[in-house]
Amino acid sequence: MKSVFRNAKITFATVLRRILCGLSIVAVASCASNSEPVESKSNAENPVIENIMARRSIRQYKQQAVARDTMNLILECGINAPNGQNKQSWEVRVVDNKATLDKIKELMSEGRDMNVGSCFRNAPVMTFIARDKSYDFSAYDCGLLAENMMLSATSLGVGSICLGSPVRFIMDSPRKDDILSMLGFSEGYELCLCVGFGYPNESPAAKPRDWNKVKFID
């Protein structure tokens, strides 16, 4: 009798699950059939799309710290980016201590006639991203990581900017080894990208995008 009852429960659970699944499919199909066509490529009533279209590169920041709880959420979104073979071929170092960041800027500028530290755009938090040199697609993985972080930051009201010039200045610096030692990347990794974070002190308009660069191939 117990065996029959157990089998009945399994059968009922299976049927219920299938019914619910069927209802979900019908609901989705109904929404799709009743939805209005999207009139604009950039104005869809979808929070994900709205967030993507709202992201801007911020070059002026309030000198206000971004809480580590917020940064941890941004970083978690970053490391959940797609990546080749799940190698997670990146390392990230976060500098949110002003004195530490000022020291890096000082080392970068040493022996130069200009303050190259200004390339950080005064973002109060700077992330330094390094790629695994042993994996030839690691630079792409780092780009996907950075994009996830920037989009999640936008959704939290935090501005961001993706930067390549600090990498050039650091790697060309006579104090390169000292700077990289401060960042502490693992052996076999090389710095490839920087992303700054902070609360925006500007609201830049979107710059036009060239749709001529996008084509469907029939």
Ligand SMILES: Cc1cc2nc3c(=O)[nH]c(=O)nc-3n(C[C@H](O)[C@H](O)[C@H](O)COP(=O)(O)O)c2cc1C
The other form holds:
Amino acid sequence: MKSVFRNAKITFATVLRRILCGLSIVAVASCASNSEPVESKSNAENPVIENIMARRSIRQYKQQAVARDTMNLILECGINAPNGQNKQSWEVRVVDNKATLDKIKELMSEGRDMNVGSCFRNAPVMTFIARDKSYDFSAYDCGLLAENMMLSATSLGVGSICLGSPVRFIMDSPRKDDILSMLGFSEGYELCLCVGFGYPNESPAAKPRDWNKVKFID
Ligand SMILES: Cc1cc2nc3c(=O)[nH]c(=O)nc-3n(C[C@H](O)[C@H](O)[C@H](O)COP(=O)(O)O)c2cc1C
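Having looked at the form predicted on its own, could you now put up the form predicted in complex with the named molecule?
Below is the entire complex, every chain and molecule, led by the chain shown above.
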């Protein structure tokens, strides 16, 4: 793993430093009493917040491979996500081989009028995340792992897209068993989420967020 950190464009120490920088702001905020306003830092002053705000779902990719060292760093960030009881109730399969991904898309499309393979948004690397069915919080664990991967990818200049539709298409597919056997998840795990990665060929604007869904309760 050390070589991964050494070779990646950004070192794990840098990622860690950025995360710690974000945590120190949270700590400052939580030390203050409710009545004392906490001075907020602008995005430009805080690389963690800047990175969170810069992440967007990418649906147009350059067909340029993402180096395995870079993917390994992204995956390392993923498995360091908080997770219930440290059960790490996920399994991840990474497909960065075009022929293998094309085969999965072909199987998914079989017996259907449409090319459901386009639901991968043409991302050259696809991760398939499965959850441990025996753990009731495993879907959250998988979501947190996915978010850590997407945020670390953003910080490395790699675009990402979280995808639910391929899960539906695979689970509804007459070739479901063949696809799942290619992915080789352990017994007791079920496909939960896909996340695609690649170098972005678009820079979409942020979609509006609804602050009415957030309230402080006094
Ligand atoms: C659980 C989940 C499932 C998603 N499924 C899809 C999908 O199937 N296809 C797609 O294009 N985007 C999908 N997205 C991406 C969302 O559409 C996107 O995150 C949302 O519109 C907000 O845009 P942003 O990520 O650029 O901020 C999914 C996101 C999540 C979290």
